[in-house]
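Single chain ahead, by itself, as structure tokens, in the form predicted alone.
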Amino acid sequence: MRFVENFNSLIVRYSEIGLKSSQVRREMEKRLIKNLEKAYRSEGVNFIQVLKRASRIVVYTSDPKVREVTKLVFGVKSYSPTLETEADIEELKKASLSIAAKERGSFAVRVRRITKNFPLTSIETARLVGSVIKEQIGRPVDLTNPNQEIFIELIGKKAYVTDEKISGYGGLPVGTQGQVLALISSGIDSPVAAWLIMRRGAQVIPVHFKKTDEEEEGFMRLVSVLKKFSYGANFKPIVVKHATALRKYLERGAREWICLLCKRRMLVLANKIANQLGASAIVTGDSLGQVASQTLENLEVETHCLEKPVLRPLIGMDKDDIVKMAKKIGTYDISIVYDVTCPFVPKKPKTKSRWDKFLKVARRVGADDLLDACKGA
């Protein structure tokens, strides 16, 4: 921030939380404050207090590190390093002048009364503050395309003045939507799927089905990135051995079915782990039609009779969209290094299956454990 040496607080804004019922909103605000505090402590941000003021959260700090850390906390729509002052027109003029003096060119003053007890309207306040800046500094006003925007937010007896709004990732605070099991490989898609579910407030348990050592190393590096967004929740990865079972299926003549058997085994075991850990759903990085295991027919077979719902945040996204998001959240470069070709993929994998045919194949190759979910169904 250009006036970093002057700011004494950070004002945090949320969006979707404000649409909830009063009781749900209060709980989510508490969780957001808790997650912010945990994030600051984890990253060594010096702060005095985090508290709620009307529909805003105010962090009392002058530590520059607060900018980067706040962005990682889901539920934050935007935030600004600010000068907190009394809600008094003369104090507003002083604070605004100190900010305006550090820039050149045109400016505009934007005022928002979060609470309505300030005696002047937003337009009246903006005009009075703008007039002082114009007279004392000599900068021109441009309400359409200014070089600098000065924002004033009035909340009760306090006012917050800034010339910067930083976008957060929005969503809901982690820990407000229960716990899910996320299947994460070393590839591009699954970390993005896990991130999107975290952004919706779910606590993620990362699970990796190990086929090679290189893949596992990539998974652990991806987990370290995703963990940065998990403030307020446990984030302990689980690794499950997977290669031996796949080799057995191949040895017993199921080469064209190996992708289905592989995915079915992952989901059946994930369902059991979810039950053991009290997770409510399983998350995958499936994108419809992208690979053999993600055709509509095969997705149906893979999830047949499973108790836990399977959530697929990427199901309607194309690869370009997913890649852009992976770059945005910081997982893409790791995935590119570790996204090796699966050693078990056949030249002609089965793309259109039915449960009755899969049933016969699974029994033939000794994969009866993949059918347990359907007993008694």
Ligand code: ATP
The other form holds:
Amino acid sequence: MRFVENFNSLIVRYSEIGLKSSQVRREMEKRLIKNLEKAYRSEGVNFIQVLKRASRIVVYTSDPKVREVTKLVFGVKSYSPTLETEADIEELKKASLSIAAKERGSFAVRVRRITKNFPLTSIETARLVGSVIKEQIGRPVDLTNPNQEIFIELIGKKAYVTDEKISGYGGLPVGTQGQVLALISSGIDSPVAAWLIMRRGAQVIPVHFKKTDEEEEGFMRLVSVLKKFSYGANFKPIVVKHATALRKYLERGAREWICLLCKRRMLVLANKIANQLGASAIVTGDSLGQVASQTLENLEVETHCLEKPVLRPLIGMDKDDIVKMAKKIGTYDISIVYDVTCPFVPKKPKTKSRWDKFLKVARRVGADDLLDACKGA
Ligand code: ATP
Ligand code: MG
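Rather than the form predicted alone that you just supplied, could I have the structure of the form predicted together with adenosine-5'-triphosphate?
In what comes next, the whole complex appears, and the chain from above leads the way.
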């Protein structure tokens, strides 16, 4: 990785926000700036100001910590610690030389005019800056496979010079897409599902249905990792008692139906909580056919007549891909410690259920409250 030492600013690039209508874009840009400021304040990053400049956001800072904290803010496509100079060819040469002097081997200068007021074209600027580096430092130019790329972005009266481009996670700023409840266990899948929905700009309320102390501990640890990505939103976890109800169903002979009763109870109660808190949807980590309980037939019974949409961002993903994402997010190491086998799972859980059969079982085991949603339907 390359470093712009003594940088005085950082520029943030976003992609999808730029495709929105001007009014939506303005709101999203404002939100992104607010979320960046909150992230920097919470993590103790020293910065002077965050402001919008054409289609970029500029942060005035020279704190190295800004590199890792900017990464956590959704809506950021990429970012670079930069040297801000006046948009003046002599200033550009000076800043580029100072960056080129830190490296050896071939180099390329890449110029982008974000606003078009600079008197030279991008190619002319790149040539002038490149030839000065070649003459003064004696490094060769290689435009196809250079050892170092020097990027110059021209915005209004300012220019930003860097040789570092760090990828963000993209998405939309948290807080631009309303609230959702995320059902999170201590396993690998559900934290990834919650993260993906947060990345699309939703505020997530984490909800856990408690079966064991250990699983709850895992959930709380996962929440503390996910919280880092939710600057700009509340992220208060909710824990709901679940074990006593499951024990009651088992005592009344629901053995092979227990997983369905368990999921149905979670979703029915989540619907109520969502209504109370004004959340618009529920997120789960289901992936089609991944385990016996996640068949289409079962998913249908679990959500029959429920009012809130259930979002399942992992539904079409393979386990390998989910694991890769969990590692990238930082939840995987916690999940593999706490993802213990559920103490209520029977040897042969029902894989292909039907609503009419479930209805009878639920009545038999005293789970009538799980059917209420269908009364008026
Ligand atoms: P995960 O890896 O997220 O635990 P899983 O593959 O083990 O998922 P299931 O146990 O069938 O699958 O759970 C499906 C989904 O139901 C989970 O992804 C999660 O969203 C939700 N869920 C399961 N257990 C709990 C729990 N104890 N509390 C809250 N939500 C839960
Ligand atoms: Mg699980």
